[in-house]
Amino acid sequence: MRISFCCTGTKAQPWLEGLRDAFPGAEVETWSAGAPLADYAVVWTPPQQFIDEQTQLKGIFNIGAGVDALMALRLPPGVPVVRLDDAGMSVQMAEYVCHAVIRHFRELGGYEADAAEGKWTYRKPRMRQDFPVGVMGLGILGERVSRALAQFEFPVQGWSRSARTIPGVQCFSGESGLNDFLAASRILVCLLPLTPDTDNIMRHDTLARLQPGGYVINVARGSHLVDDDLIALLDSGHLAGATLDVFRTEPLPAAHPFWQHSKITVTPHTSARTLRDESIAQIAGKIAALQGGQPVSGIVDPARGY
């Protein structure tokens, strides 16, 4: 068997270590152009190039949950895609949302601005209910958000383009339940895929559909946001802020607006990072089950873009 290793922007010696302990025998090996056709491909937003030059691929596994990269290539017909279904990255995931909505829930950045300052100040207690928070998309990682931000008693309320059930949360799906769905939250989440559907989504009138004092938190793509609708809605003051992990360029250019406005708090594409190990482990036991004629979880569907 043979392993082609192909993940831009990625430290490849421990993956391919990695690989080599989960299948000892097998060719494991970072791509390079003209490189020997492999059995399987392990990838992080590879080139067209790869794609056509590996013509005998059983299957191709992404190292992340996002596939939006890997559908913008013309893939190979009839080779599975598979994403990781977890691989730690949800409980990642909770913890940073639920930090983001804590923080600015306790209104704890003002205290934070006041120390700075040497001022012991007092702001006065703030209601959840005063705060439903909806979280776009419910799959692995939206579902666990939600149940965490549920376990502090906010009202939550999830928007899912097919119909989901999740107890504890309130839950809109498909293009009629957007509008409700967005007039019901304070606080807004995405964790959508990036698809043609959800390209732009967060944008001037959605936006404006959340209730006054909206907060944002962007940790899926920053392809899903218009930033200047974003800065038009906070000046305005209908939205009260944002904490933003993920942007249409990254890193963050030095000269744009996020980087200076008060109302934004601004995170590197931090806020759920792949665990070399668990991931080995996954892609491994997929790879096994493909092997072994088995079905596995994870796969993507091309038609719906995740």
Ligand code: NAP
Given for the second form:
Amino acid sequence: MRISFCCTGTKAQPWLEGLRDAFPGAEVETWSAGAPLADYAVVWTPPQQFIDEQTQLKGIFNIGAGVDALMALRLPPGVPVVRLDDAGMSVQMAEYVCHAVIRHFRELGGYEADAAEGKWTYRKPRMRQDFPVGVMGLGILGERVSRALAQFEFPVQGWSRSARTIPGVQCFSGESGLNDFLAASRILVCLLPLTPDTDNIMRHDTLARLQPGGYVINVARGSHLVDDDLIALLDSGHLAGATLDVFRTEPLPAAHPFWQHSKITVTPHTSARTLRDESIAQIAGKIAALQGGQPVSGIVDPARGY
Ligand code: NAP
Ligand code: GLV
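Compare with the form predicted alone: the form predicted in complex with the ligand:
So here's everything in the complex, that chain up top.
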């Protein structure tokens, strides 16, 4: 068996070693143009040339949850594209989003600013029923985040393509459910996959439907959000703030206004990192299953785009 590794921006050696340990008899190599044909690919944002050259693949394993970069390529029909199925990401995402929600709700940024000036000042307690959180996307990450937020007794609602039932979460679905979902939310968390249907989904008219004093947390992809519309709604006062982990251009360019905006917190696409050992174990298990003719979870539906 031959496995080709083609992951942009990823240090290859530890992955190659982990995959070799999992498959001692296999050839596991970093891809370069003209490399021998492989049976399986382990990829992150590969170039089209990789897909065009590797014509014998029996499976393409993405070392992330989001497959938008792969879906933008011309892929061979019938070759399964497999996303990471959690692999340690959902707990990280729950930590990050709960932290952002609680930091906003408990005004911890304000307390830090006070402490920096040596001020011992109280703020009036806020009522959590006044801070309903809406989670867009109730998949592997969104469901975990919704459940975690519900543990803190925030009112939580979720929105997905198909109807879902999650204890403690009011679920909305489909285009017809979007406006009611937004109107019921003050804090909005985006955990959608990036597809033609979800591109620019956080724009002026949708964000304006959030309750006054709304707060945006984008942990999915930068292209879900129309940057200028967010800034306009922050500056008008309709929105109180935003925590953004993902951007249209990454790294976020130095001159981008998000860096300096007083109501925006920026982090460098770090809310749920790919954990190498967990990911290698998961991918190795799935390659073994495919080799044995067994079904695997996490196969992307190209028609849905996720
Ligand atoms: P997932 O399991 O595929 O779940 C996607 C959810 O979005 C599902 O609930 C799906 O609805 C819903 N959805 C898709 N299209 C929709 C539409 N048009 N309208 C309404 N709902 C729609 O994805 P995941 O694993 O939770 O990950 C979500 C995204 O997070 C990834 O695609 C990736 O871009 C991003 N991500 C970011 C980081 C980071 O570090 N910032 C890390 C990992 C992932 P159904 O339930 O009906 O299918
Ligand atoms: C990270 O953004 C991922 O999609 O896993």
